[in-house]
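Next up: a single chain in structure tokens, the form predicted on its own.
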Amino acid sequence: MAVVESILRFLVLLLSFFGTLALAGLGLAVIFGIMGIINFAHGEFIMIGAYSTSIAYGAGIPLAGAIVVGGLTTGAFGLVVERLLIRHMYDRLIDTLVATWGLSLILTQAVQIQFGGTFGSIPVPFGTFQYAGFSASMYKIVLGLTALGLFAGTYAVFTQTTYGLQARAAMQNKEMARSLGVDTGRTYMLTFAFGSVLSGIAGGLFAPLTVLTPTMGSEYIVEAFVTVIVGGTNVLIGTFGAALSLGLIQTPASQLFGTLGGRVALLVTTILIIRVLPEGISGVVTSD
């Protein structure tokens, strides 16, 4: 009993690790990956889709649809962001991080005036699962769960439809896939779009189990930042391998050293991958 408990235990936390390295880097591995754009802001962006979420969820809309509702706001403030000030600083690796920095820093402080210090909580749903003396939260197993039905739908948008050939003919080889009649202009913006979406639903899914704060996305911007440097380029090969990879360090550590020690061994093993593998876990898969 004792073993199967362990066991239940060891599952529980790798899931729900997993679920947040994973959720918090795909929307900013989506964008990395096929715009070699690295956002910045990406926390803010998460920040957004909690508190619409949360305005959503007080306005009487069940928690799923609010979810839904704060990707969607969060991805039509992306595309905003886009056309506004990304589109011009293509090809531009420094001033986007520039100007996205800055943008983080202006969302916190609006933010911060129009809602104050804190913002309405949402309750965990779902209850505890219990096993003989063991209990965890059902929402965290769903987190994980909810993490793969992610993969899924953007492997499926990236596989299945025509933007997302556009997109992977862009992220090959931009000038050979504008010469062929692709709108890279185009496809990058509904990218962006897309990667925001995608922030906006980890927010979402993250503020049941966080408070609402201007600074929330500093809470989730190193396993975005970390999922995505240890995955790689590959946007889905990477990021999943990178999230179950890192999860499988993270656990362990937790149960033994504590969240401070799972945190550092996360950190630890970062360096140590790309010491080892400069080009990330997908450089590993895709080599040939």
Partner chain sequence: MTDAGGPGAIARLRDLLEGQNTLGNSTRFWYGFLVVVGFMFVYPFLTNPFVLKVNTDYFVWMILALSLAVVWGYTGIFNFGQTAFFGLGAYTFGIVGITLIEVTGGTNVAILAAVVVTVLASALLGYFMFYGRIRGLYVAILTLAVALTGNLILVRTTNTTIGAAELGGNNGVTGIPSLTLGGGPLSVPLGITAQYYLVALLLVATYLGLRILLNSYYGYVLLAIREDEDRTRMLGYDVRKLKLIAFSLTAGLAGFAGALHAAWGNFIDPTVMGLTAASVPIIWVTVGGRDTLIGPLVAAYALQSISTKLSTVGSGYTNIFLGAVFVLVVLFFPDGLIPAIVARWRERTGDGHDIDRSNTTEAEA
Contents of the next structure:
Amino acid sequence: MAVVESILRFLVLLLSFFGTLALAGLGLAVIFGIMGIINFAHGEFIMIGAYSTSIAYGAGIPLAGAIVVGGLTTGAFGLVVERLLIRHMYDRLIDTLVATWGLSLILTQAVQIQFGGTFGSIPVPFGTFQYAGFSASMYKIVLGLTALGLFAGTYAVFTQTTYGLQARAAMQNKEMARSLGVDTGRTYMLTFAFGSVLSGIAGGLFAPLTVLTPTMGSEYIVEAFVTVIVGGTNVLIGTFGAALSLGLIQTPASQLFGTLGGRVALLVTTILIIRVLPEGISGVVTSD
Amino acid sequence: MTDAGGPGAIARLRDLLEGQNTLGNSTRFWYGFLVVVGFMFVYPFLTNPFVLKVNTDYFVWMILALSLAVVWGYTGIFNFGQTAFFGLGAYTFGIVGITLIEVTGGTNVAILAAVVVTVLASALLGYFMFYGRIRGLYVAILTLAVALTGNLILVRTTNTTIGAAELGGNNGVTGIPSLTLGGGPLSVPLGITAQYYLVALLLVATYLGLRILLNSYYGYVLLAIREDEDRTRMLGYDVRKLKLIAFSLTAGLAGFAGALHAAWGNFIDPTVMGLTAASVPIIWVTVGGRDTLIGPLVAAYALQSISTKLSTVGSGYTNIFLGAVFVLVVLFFPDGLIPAIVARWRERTGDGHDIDRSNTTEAEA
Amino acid sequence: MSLLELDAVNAGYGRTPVLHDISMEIHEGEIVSLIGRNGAGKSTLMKTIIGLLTPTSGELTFAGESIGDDSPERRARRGIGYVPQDKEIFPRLTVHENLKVGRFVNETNERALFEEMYDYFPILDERRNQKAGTMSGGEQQMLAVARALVGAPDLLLLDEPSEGVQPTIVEEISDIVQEINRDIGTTVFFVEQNLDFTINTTERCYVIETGELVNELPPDDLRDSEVVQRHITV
Amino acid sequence: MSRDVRKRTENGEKDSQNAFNRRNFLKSVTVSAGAVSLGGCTGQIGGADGEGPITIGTLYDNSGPLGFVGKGKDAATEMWLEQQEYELLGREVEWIDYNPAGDNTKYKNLTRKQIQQDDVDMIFGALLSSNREALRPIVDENQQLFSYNDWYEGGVCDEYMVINTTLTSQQRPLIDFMVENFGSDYYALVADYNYGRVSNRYARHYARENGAEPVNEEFIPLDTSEFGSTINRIREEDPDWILSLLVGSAQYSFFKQAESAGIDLPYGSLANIAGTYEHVSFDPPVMADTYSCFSYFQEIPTETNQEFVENFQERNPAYTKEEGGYVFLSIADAWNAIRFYWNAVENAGTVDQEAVLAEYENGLEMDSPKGPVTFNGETHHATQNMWLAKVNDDHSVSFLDMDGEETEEPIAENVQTSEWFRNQCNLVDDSSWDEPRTEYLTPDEGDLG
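Having seen the form predicted on its own, I'd like the form predicted together with the partner chain now, please.
What follows is the entire complex, opening with the chain shown before.
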């Protein structure tokens, strides 16, 4: 019985680390993978998702619906950012980084001025999962499973839609894609919006578990970067592999050495993985 | 007869200082430069100790900006963790300074230690990265991760002492000695004005020194690495070694600036290695113009003083303003403000002989 | 009537000019080639036609409309299919997905020619669901050609289709290009250094030297390998 | 600067705009006269005698993670100044309000600016201990009177610092209460930085004196918001109660995650509720069964406090329950800080800093929203009452006595700093204005015993 409990404990913890890393990283990974740019305001996109989810929830929309609202709001916001800002700096990785860093300063401060230090909280739904002496937050399990669901959804978008095909073509060879009639500007616009939707959904999913503050994005940004960098440019396999392998490191490390141990292990593992695989996990799965 | 050597010496000096790799090669520029430097040196007579003290720190930041401009702007190594080395230098200076001030009476050893420790640490990291084929964005994230890990560790150092220095965790190291001049028993601690002069002198020397470096043969090789690493390698250069040298030397310069900052404030704390601190120098260099030296200098000074000024307004709009500046500059002046201003000015005056930027493409990480 | 017309086109990379006052004309249904030495500006001309390079001056007209200001994707959608020099298939897409990207060429096409392409290139049919990056150079070249044709373009641009490809496959591609020209009516303009390919396939041939068109060889001259040899020897 | 002008214009007070300009003018005259090396005596010059306005400076973050705290403190300061019509000793009071935005270098620069350029008579400021430690050398070097008034672990023994907030050692009744009522095995969750680590030392010491022992002490990095492994460990250790020294919004996620993971243990908190009002921001019953001991809660049932809260919320609706706000400890401490200063100046009849400090050291006493508070001259810290608040299932707050009975009285009255600190720090006997002690004492492991 004790063995079953330990295994459950490990699995639920793994699922929850995996879920956090994957959700935090997926939106960023889509944008980085397809467009080759880093959205430094990614944490604030998550924050916008969480805030709009909370507003929608406060207006009486059930949580699932509210999270969708959060995702769509963030997506719409991403669309605007892309049109006003990002499209002027395709292929300028560092410039995008600085510009989106500026954007993150603006967003954090604007939200603080508009909404103050903290914001309405959403109760954690679904109650407690109980098995013998073991209990865990049901919502965290759902969160991990939802992360898997989002991977499946993202996979479907990239393989089953025209946008997805064009995005992958543009990612592999932008000039060739254009020469074959792919409007890469439009593809990038949709990609940024899609990545923003994913970040917003992540924010909405995190909202019940955390405290909404204007600076909450910074809690996820390191996790997101680490996942994306370890994953590399392959959006799905890379990000999934990164979230899973980092989760597998963080779970025992934080069990054995505490929360700090887990975080240090995360950063050290990242450094080592990049040393061994300079292209991240994608470097292994894509050999071209 | 007597002044025959004069102009010749100046010409030789200009020959060293000038070249395609730096902005400002005209006689007019040097007159302007002398005016600015002259003003820097009479400034203490025109203002109060507060302004001097603050400006001293701006000068320190400007040295940090220069170090990043060389490693990132000129060599193309996007070191996102330059403040890790700044912080390492500051902490080393603090620890060695506090421990030795009673023994040696001065801070010379502490300064030296700060530079040596940062050069060694960065060489270690650089070896790990450059000899491990790590490039571009991955260098950026790796260096950032190192800075953030440093922050995590330093925050935990409550009641930890090294030598005579208490690291103090979040509260930082206090009681760091101010800079001293002279050596051994003859060391004199510097007051606000003297510190100002010393740091100003160091800044001018750093600027001119880097100009000589960048316009030398070595500087052209660094640029070649930035433009096309693989081709530079095929031309027979040991790119990894050259990158390692550039990375460690600029890190050492950052560590040196860190030591000056610690001495300036008699204080250093772990926030220097945080995410915000790490991004600030990146922003100076981008806003100023990353393949110039003068741009990051001006931007560091301007942005730091604007930021201080805004905080005296007491409002919470500082970050909105700064954020908007970054966004707009990147949007409308991708090469940075200073190159844009210079280009505009040249257009108007028709003065085009300075440098030809047509064949330098954008610096990629 | 003329399908593609270039009038005094100048183009190059950055501030380095490569093409000088190029004027030429390709008629509907023709197969025209361009020969010249390495570095003469052949690929540059191709890139200028598809729009990856913007001319510094001059006029480009396609099917009677000026396309000089259009982006490459606009030109492709107008009906220009492009096979670049290094094939540039999408390595991590399957063969079929590669073809699907090509169907955005020629917006007016009512039906994409997937099955036709599989008929022309049976090997692609076999490899339908294989990642394109795993195929041999010759197969990739066939895929690149098929991809450019799947949207039934009015004009096919081929940049050195024989380069790095086995002679048997070169022949096969040459045959198929002619078949397609016949069957679908696609006009073909290609750049070549391979003499056999040029002679076998072309009706008319332009000669380019250091960025300038110096000659236009009629079909008869093309049979005279001496003449051709003179223009393309490195 | 513009904000200062607006403030007074809005208030319709006198001809303040002119006064403001005059002051600037005077300043520029002083500067151009070459008075650059004012050195150590600037402090006294600003408010020497009679002429010109009295200037007070505040350095509270208005942006950054603690922006909401600083804004509350500014609002309390503003409320007091307006009530006094910006007048003290018959002179006009000028308020110089800067925003260091949580940046320690800015804290240093702005402190220096207020002292050396604005010639302030008094500074109130710093939120985190690191802010305070960054600027303290400048305060000491310039002999500037400075009020620090945000809760911290204790230990500042500095001639020029006057401090009137809750120290960890003053929260001892909580540990006694928790051990007595819930048991001796506790699990400590500690924010991994100075405040957490030092406070945890105090807590452990007091727990041991009660025969209790932590089953585990977990140090948690500040921006941690994922508590899965912590919750697993708590379940393994099966403690009687949890000691919370969790700080910062990320760490507060713990309570929600523990609730949904089915952890149902009482929390004894040295860091939550009074300062960061989780019982208002979270929906019940997340914080139910949390016990918190501080010198101030918005709910303190005295008339003085109710009046204070009403006034404050009326002026600042953002701090009402409807807006998800709360009149938290830091606000009350900023309020008490400026009132202490007012009393000291009025008693001294001057803003001469040495004379004002002498009044502080005489043992200022006043009633306040917290109840009666006394300034302890030896330690430069406040002696005050401690309240033990229990968060109920519906997130309302009750005050308890040592037996767990509801009460309207504080759990401990006139609580001083720790004995250890009082033994170390006597600023009346060992320190003077010109030969000051300026130390920061933190107990090492074992010091407290």
